[in-house]
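So this first bit is one chain, no partners, the form predicted on its own, shown in structure tokens.
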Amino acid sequence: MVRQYGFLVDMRGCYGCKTCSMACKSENATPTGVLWRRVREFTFDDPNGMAFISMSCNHCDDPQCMKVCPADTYSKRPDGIVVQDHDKCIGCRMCIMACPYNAPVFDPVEGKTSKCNLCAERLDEGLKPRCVESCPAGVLQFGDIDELRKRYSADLSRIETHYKLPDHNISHPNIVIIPAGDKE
């Protein structure tokens, strides 16, 4: 059994297609202006230069959503996926603020927050998340966080200043993330 899963996100590899964006959109159905996965932009000027980091939910081992959520919408699966009890929600958007990588997403016309769960139900089914699935150019990884992190370790520190991401010490995610500009 796996004690949590999480995502790797080689960034050397993503050219920016939101092939995993739209991919999560249409498999979630999720509403208009709601994406539970964007892909975040950088530019550098010195060197020139461009690199692209696909997103979602971390499955944080310390979710900040869960803590903060006065509905108790939130709770954790045993293999480590952090999932919402939609119907729960009273939209008070206290998630999205506690959330340091912005992953819970406000839909205005509903009035109700909602983000990855992984794609909880074809993994049930032994099927892969959609957004791993449907990478062209294999940037997304997902499987147990602990063989991710034995495959390739990094700096997170380094990756937070380049990219100016938040301090992983919040909430611990479980997410691999290979810089765009390491090598093999």
Given for the second form:
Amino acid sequence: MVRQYGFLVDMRGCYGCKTCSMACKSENATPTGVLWRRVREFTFDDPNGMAFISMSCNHCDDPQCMKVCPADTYSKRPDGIVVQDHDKCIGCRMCIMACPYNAPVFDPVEGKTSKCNLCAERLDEGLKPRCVESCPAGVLQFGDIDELRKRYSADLSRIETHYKLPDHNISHPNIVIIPAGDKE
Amino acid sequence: MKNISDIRLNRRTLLKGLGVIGLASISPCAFSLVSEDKKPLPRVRLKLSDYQTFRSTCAMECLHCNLTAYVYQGELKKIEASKDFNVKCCLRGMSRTKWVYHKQRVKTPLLRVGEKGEGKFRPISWDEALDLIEKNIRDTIATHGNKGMMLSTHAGNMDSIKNDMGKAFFDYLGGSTKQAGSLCCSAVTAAMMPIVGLRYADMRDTIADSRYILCWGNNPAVTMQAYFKEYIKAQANGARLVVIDPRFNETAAKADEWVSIIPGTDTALALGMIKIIMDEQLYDVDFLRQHTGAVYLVDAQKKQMREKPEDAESYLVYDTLTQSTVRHDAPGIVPALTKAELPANAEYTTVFELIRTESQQWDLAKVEAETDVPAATVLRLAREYASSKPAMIVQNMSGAQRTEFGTYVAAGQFYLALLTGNMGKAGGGVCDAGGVRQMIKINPPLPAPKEVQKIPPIPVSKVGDWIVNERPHPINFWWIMTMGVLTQLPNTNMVKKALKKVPFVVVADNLMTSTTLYADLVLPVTTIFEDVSLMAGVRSHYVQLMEKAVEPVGEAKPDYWIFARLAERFGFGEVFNQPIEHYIENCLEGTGITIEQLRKGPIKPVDAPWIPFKDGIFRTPTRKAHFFVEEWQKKDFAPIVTYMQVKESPKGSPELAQKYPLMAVQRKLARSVHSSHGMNEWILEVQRNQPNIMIHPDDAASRNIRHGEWAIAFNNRGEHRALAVVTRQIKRGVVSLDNGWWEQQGGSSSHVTNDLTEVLGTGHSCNSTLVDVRAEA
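Switch from the form predicted on its own to the form predicted in complex with its partner chain and give that structure.
Full complex below, order starting with the chain above.
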């Protein structure tokens, strides 16, 4: 039984093609300007380097969106997926402000916010999340976070310092990041 | 938690009349969609079983990944990589749903009403359009002859039917003016054909087996994106990945080393490496003796010696066993390779010694001075490349060969692979571009006509210039298909003049592209999911059937439908108007592959892994690889790879460089393939939506160019506006410009690129371009 689903991003093999982002967009038919999965790009001049982190909602242990939502739209499924009841959303954008990862996205046309639900319906049908399925290099994986963490020990603090990511202690995200420089 | 399955019970009822999106059931975050009466409707997700699926393939000049279209009630809902295919498609393939239903889709034939370039058209019927075309063809032939008709096709759709049908149609009319050479890789063809006897032979199946990968002037993380997993696999197995490029590219970011080089000097680097390989005897003597023409004898007049002048294959070698000159293919011989093995007073030498003579002048100091690659790096590169086996050079139609003497660049890379005995082995060799045509013979879709006039073609990079100057003759009628001439041909302003000069320009395209703005008549053609076709080309390792998934948008027709209707008007209809399956069968005849088999999925016609020139068997008449290229000699160029300074460079044109001191190189982006996909709203959202110009901080500072602000690259040919990226990821003195931006987006870098024809291969010299850059006022 899955306790908590999560993602794994292996930066070593990611070359920033953004297919995951497009697959998410195509699968969920999100409106213009609404990208649930985005690829952060990092460029360094000294020494030269480029790095990419593909990220959507991290389905945190302590979801800040859920904490602040005044309309009670967010809930956490038994498998740890944070889902939103979109009908209830009042478009206040509190969740966007609270989320350290900018996972929820506001659509000004609709006046509401939406976010990645880890392709919950696909999982229920025995399919993989579309982003994971689409990755040409297989660097994006998902599964039970305990299993993912067992496979790769990720020192999030070190990665957070290097890539200026928020402190994982805020929300305890369910993501494993293997940094680009590591030749493990 | 909301119970999703409760909602699912009613999904069948919900599907009726509601908005649907592509997924598996009701969303827990049920979307809203505003209906005509402004009331939001809940959206329902589709199950996989609700879809019909069809297969096709990306058809422009990329890797031809197999795609599966998911269709619901006649509408294309989403595209995924086909599950049984060997690679996964990229974001461009997926975004094709938006291409099919793009708001700029051409839906009916359009006749120009404004000035050319204004983009003002009125819709007309297909009958009117065909009447007009027929009249203009008849008038042109009457007034200008067949040479007054020009046909431009290229890489916008590389399926096995449409471009061939276009060429055949004009040939059945008696002939037309065509383009000579190609923008992408003529230099590779000019090097590869005489050296190894085959073009489009690639090593992509065994990249992961390589121990040393040298990406030379190209960026496979973007241009071989689907296969880049193989490079990562090779690295995981311990391979060293090295990138030679003026720009620190996406591949360099993954590589073990980036070697920055002055554009246009790659041959000097290759010769420097060859010198070290020769001096240190790191070459493969046995391979050179058995499988190459390095041992052929050359006389004092620098002509290859033959046993019988009339027998082209009777090359002579010096047999060290019998100490006599014999045919190269005589049994039981050990041909001399080096001068030391020849008689002391011999009046001839070997091809190998000519290569030595040519490379000897390229000592480390001279290579460093010319290329700006540090001497120690050159030495290490040569030693590492020659001693790591297998080692692969990734050429992949590189930007390095898109220079004035690009043929020598490509040939220099083959020299390195041959000298070190890397050819024909898994994980070794040269990875060019490749497809099924290196494995099996694919026929043309229809027979060639009996009589076609011989009409001199126009070098592809000179299309604008020559049409404007009526060289070699005036053009009265121009048919453009599968090619964005305005964004891809160099010297855009000259191309605009040409499009304005030609009295009747027909552009067949799916979208209102940059080129359609300058058309007299625009014809709506189908996209890959709207007709049936075959992909058995030079970029896909698989033969693939392209199925019709949805009805064409508007009145769009396949290109082959248009040629069939025109052929009927000119009296050879039956050649062109057969069912499409007839032409597919023609293509497949003799291959053993049938349409029925293809309906089940793509077919690779040989066992994997495919290794071209396996065991050193080449496709030249002698089955040996040739270093000495007589074709070049006939054109009064050195028959052995030699370095020549490109003219449009600070060293080659010091005066011009006073005005335009920066060398511009072109960059391909993950957002488009040339200009295809360039205006897809999903791509613009997920990838970049504005062009960049990469410039070194030192070059930027002296020009007051600031990071993130608009800058303009310019020269005497034109201007290209882009956002400045001030970075040390580009060599000082060099700027990187983006290829493929549409005129409606501000225009591509072709506004400034050189339209010089690459001398040995009739190709493109876009990377021999000088510009200056100014900050936008």
